[in-house]
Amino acid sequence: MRIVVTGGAGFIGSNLAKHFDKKGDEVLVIDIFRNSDRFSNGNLKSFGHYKNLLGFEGEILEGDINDKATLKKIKKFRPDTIFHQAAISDTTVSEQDLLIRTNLNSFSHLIEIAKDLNSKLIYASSAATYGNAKSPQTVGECESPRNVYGFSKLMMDKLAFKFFKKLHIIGFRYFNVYGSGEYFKDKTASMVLQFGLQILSGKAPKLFEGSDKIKRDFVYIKDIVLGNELALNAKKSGIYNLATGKARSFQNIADILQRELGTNLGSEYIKNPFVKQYQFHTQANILDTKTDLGYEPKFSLEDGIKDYISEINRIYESEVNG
């Protein structure tokens, strides 16, 4: 296949790019790559990093999906499939104009390219579309995002729905993804990695107060890649949750990490400054994902952290202290 991965130097995008590259597909990565630019909240504007693509043998293009020139190059490549992962994914960003332009408006242009080329389009939505909906969160039910990021993803899903009969288009509502390749997400990297690095530095992991009751559906990156690959052969278009279907607490993460790392540092509890924008319980309903796509998550939280632990150690030694 000829495959385009937008946001291909980012966390999920780079994992997809390297996966299909190793399978022998012709892969074009599109990414703006990181620089020193930051949002008003102080976080980086781009998480794409060349180190995420070490070992990748495909083609790389520095380009912004908001630019017509980049869109023309995607069309010229004539992809069989577009994995659209590029987005502003920071839920605390307040620049609404840039979020809507980057996440929603650019998506409409990619839909037009997919229509013209009859390409499959598989894109990243988000569990942020649900806001504080009661668990288990189900596609089409109680969709009330609490931030502009979640709103932009919900509107992407609504736009995609209009093309279900005309295109092979699959949207994945990712829940809390963790695993190799996320280090360069900086402050927005998963708490699995952040807690792990805190513990390796000899510090007790910092958790929000009440973290034993704050639960999320944590999904390992290898299961995300699995779901995206299964979407290639989907019999119909649709929007699906991509997760484990189980809610685990942030305290669980800290405890599992300490067991794996052989430490007993306890935990430090701090106030949550994001209460008004925060999701306190996520748990995906993945019945349709299983039924329609044949998806079955392979990694529990324990299994995922165990598989990830050597990479967390490498990051601490080579990136943090290298």
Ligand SMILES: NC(=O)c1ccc[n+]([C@@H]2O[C@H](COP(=O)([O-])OP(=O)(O)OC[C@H]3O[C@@H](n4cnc5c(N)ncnc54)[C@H](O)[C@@H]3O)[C@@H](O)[C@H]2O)c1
Given for the second form:
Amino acid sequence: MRIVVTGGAGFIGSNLAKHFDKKGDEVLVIDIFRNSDRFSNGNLKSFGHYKNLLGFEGEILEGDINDKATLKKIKKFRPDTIFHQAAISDTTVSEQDLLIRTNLNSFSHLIEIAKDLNSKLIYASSAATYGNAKSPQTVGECESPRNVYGFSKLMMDKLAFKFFKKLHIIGFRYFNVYGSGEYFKDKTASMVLQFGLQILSGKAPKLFEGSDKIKRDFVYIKDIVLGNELALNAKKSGIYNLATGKARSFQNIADILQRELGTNLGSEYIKNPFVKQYQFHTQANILDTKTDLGYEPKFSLEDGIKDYISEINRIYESEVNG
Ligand SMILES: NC(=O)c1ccc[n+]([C@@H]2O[C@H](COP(=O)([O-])OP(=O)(O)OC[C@H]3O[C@@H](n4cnc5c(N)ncnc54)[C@H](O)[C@@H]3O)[C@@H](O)[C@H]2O)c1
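Alt. form predicted in complex with the ligand, vs. the form predicted alone above:
Every component of the complex follows; first up is the chain already shown.
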């Protein structure tokens, strides 16, 4: 199989690229990679990092999906499947122009390519499409994005819907993903990693006030790869939640980590500065994902953290202290 992974130097994209590369597929990674440019929120404009691709044997192309030249090269590769992960993934970015162009408009160009080549298109949407809707969140029932990022993903889904009959197109609303490859997302990396690194440095993990009641559906990267792989054999196009179907609190994460790391540092509580655009409770309805794609999440929060802990230790040793 010939596969293009856009955003392939990022967290989820690099996991997909390495997975299919190992299976013997021909994989082309497209990514803008990072430089020192920052958004007005102080965060980097892109998080792609070469270290996420160490061990990857396929092709790598530095390119911006907003550029025609990059799109041309994707087309020239003639992919059987495009895993589209490239995006401004930072939910706190307020530059609406670049966000809409990158997340939404470039997607429509990829749809055109998929149509021309008859390629499968499997893309990343987000639980941010639901905003603060009541749990469990179900596709098509309660979308109400609270920021421009969530809006861009919802509009991607609406666009994809128009091509369901003409294309093999699957959109995944990822919930909160954690696991290997996320370190280079800096402050936007999952709280599993951020609490883990705080604990390893001997500090109490810093949680928002009321964190025992702030719950999310935390999903491990290996279940995300599984879902994407199952999407290749989907019998019909669709938009699906990709998650565990369980809501767990941020306090749960801190407590499980302390158990795994053998510490007893307690917790420090701070005010939540994002209250207005924050998701206080997410829990995916994954019934359709199970029925239509045969998806069954393999990692509870406990299992995911257990699987991830040696990598968190490695990051602390070689990236934070190295
Ligand atoms: N990680 C999560 O919890 C989560 C949750 C919901 C949805 N998502 C979505 O999943 C996808 C992957 O997210 P991630 O966590 O791996 O984020 P990430 O930021 O690590 O990956 C995105 C990649 O896209 C690249 N990119 C950005 N703009 C680009 C452009 N114009 N051209 C080419 N490449 C560009 C970045 O360099 C980065 O490597 C994104 O679409 C994101 O919105 C992620």
